[in-house]
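Single chain ahead, written as structure tokens, the form predicted alone.
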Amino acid sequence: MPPVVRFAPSPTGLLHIGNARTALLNALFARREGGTFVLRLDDTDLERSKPEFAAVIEEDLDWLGIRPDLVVRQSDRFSLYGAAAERLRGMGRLYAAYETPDELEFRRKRQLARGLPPIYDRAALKLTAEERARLEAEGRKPHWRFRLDHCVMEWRDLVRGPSHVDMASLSDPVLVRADGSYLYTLPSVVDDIDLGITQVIRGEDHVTNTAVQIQIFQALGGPVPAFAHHNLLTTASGEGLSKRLGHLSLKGLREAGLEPQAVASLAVLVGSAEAVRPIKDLDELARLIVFAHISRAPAKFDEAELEHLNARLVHELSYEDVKERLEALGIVGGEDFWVAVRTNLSKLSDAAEWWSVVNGPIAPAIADPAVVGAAAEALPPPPWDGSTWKGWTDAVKAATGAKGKALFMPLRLALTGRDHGPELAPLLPLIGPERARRRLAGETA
């Protein structure tokens, strides 16, 4: 059966790597089994949830290359959870419980002080008809607990291996507060059985969830997905990420002119058996996903090897795979200028910069100028075409007696008002004569 997996994010802050990182592990794998990846806003808490980050979300999934094939969002979806709720009342495994935080707070100090695992005692679950009568009619409003079963639940995970948990070390989670507003877990749940979720590919974040979550599943009568937890990425200096840290979010990385398949690489490769490089097309992408070879040590993202990977990236790009960028930019050069600058770029668009010098006009720099007039006069006649560099430097060189960087450096400056940049050779054809001769001669052109 081809998969159906999910990505979940809360749209209450920006995405950042490590978000990306979960969102294509599921996309890709989905991509290349055949499956559907559904992006599951998980927006109940309607106070911090915003409309702008879930538009945002769909942009940066956008910008990636994982279009979802379905789009859902919990806040139109709380009819489902209220009936999955009734449903687990009425098989007496969720049970109304009415201490206050302070309270809950007090016992576990308690336990702690002598001793004991600081789970809940499920003292609710010893009141009386009139108890809970009395502590309503003092304005209590029950919150409600999954009651967990006390055995060790197992499971097989897709990148940790077995994995298992006594469910007796555990306290009975709250699936519904005192205001009626659910907690991530139910809806979770819910929403896995009623899309069909085959496999649940999420950061190891949530393992301590999925005992519990596994109970609900069979509470509910819904099929058990697998699960696959993999590594979380840090900072390079082990920090977690936050969707706090803007500079990281994937829409600062995108304004920063990053090419989306180098976050792409990056945050599929780090920290599994696959050494990190760039990957143009998301198939072989895919195609590297293997869950049981994802380490289980956090992997750290660092933005220097991010920059890195995306130079290598821009340096492997066609023409034709950015023509249509190099004309938005203004950049009407063709072919001959990218493969002319594309390996002095770090980002696609620093190509404006070095449109500006072919094309100017820019302030020539004239820092020697016995060569550089030996080299005006030296110019050769139109055509220019690619090997017309050696011969005019050859004969410069001849002229002057100026060789190496004595001879090059003097003729950068000139021709290009920088002391570094793409190979001249390729570079002066489209520079042209009438520029060169000016530039030579010590003006702005």
Second form
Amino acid sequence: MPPVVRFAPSPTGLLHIGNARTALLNALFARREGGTFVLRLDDTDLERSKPEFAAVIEEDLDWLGIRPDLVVRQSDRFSLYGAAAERLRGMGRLYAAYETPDELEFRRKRQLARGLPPIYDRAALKLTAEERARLEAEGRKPHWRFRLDHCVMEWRDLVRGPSHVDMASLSDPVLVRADGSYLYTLPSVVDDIDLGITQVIRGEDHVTNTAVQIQIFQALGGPVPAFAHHNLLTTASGEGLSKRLGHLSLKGLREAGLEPQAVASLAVLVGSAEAVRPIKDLDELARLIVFAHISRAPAKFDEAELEHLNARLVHELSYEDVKERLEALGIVGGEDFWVAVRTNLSKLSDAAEWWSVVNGPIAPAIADPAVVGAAAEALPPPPWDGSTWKGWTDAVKAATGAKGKALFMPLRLALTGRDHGPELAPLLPLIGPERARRRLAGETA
Ligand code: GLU
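Return the structure block for the form predicted in complex with ligand GLU; the form predicted alone was the one displayed.
Following is the full complex, with the preceding chain placed first.
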């Protein structure tokens, strides 16, 4: 059966590279297995969820090259959650509890003081009908807890292997708040059943929800999906990534001009058994995903590593890959220009600098008038090609005796106004005889 998977962000902030990891593991797994990739926007928190964030999430996925087959919004699906809650109530698995947060906190402290685990004592289950009526007459509105089955739950996580939880060690989770709003747990399970999700691939921060969710799947009679909890990414100094870290947001990386494949390669491969390297093709990246090989330790996300990967990727991009983007930057030097400069770029947008060097005007720097003067004399007639440089500099060397850096640096400074840059042999024909002659004469051209 082809898999159906989902990426389920809440649109309350910008996605960061750690979220990209979850999105890519889902989307690429579905792509490889001929399955379906669903984007589920977990927007039940109507206060904090914003359509702007949802729109950016879709743009981010699009930029990464992973298009959802289906987009659903939890805010469109409240009636399903209401019906599920009703069914659970009917089965006696969802019960009304009336404690205020202060009362719960007081009990928790008392349990801790006695050396007991701070687990909800199920006092609400013991309320008589009169007691309940009295609480409601006081104006208390109930919140709703799922009655756990106190067994030991066992399952095999696709990343973490055999897992188990003694359910008696957990409090019955609140599924519906007193104001009728839902916590994440129930809508997630209802949607996973409704959409036929076969694998729940998500961050390790949700491991603790798994056993509870399996019991809800079972109570609602839905098939229980497999679970794959991947390790989380931390900053280089070991802190968790937060949606507030704007500079590590996908939007920020996108706006900084990084290549989506560099971001995707790092997001997928860091903390796996594969060496982190730039993978241009998403199908190839998809083939490298092996859930059981994902490390259980947190993986460090290093911005410098991302920049390095980005540069490696840019160096390998073909002219076809970048033609349109170069043209959008006003760079119309064609394939010869791209091949001449690409290995000098950290980001594709750096090509603009070299385009302005080729195309001018730039102010030349005349460091050694004797060498530059002789070079101007020795300029060969057009047409120029990739071999012109060698013949020309041999002639300048013969005329002046200058060689090595003493020969090349004055020429570089005069032709480009810079002391570093791409190889000059392919650059020279792009600069062309007219501009070269004027620059060697010290003119801005
Ligand atoms: N909205 C949840 C989150 O962003 C989804 C968790 C899940 O995938 O089940 O963490």
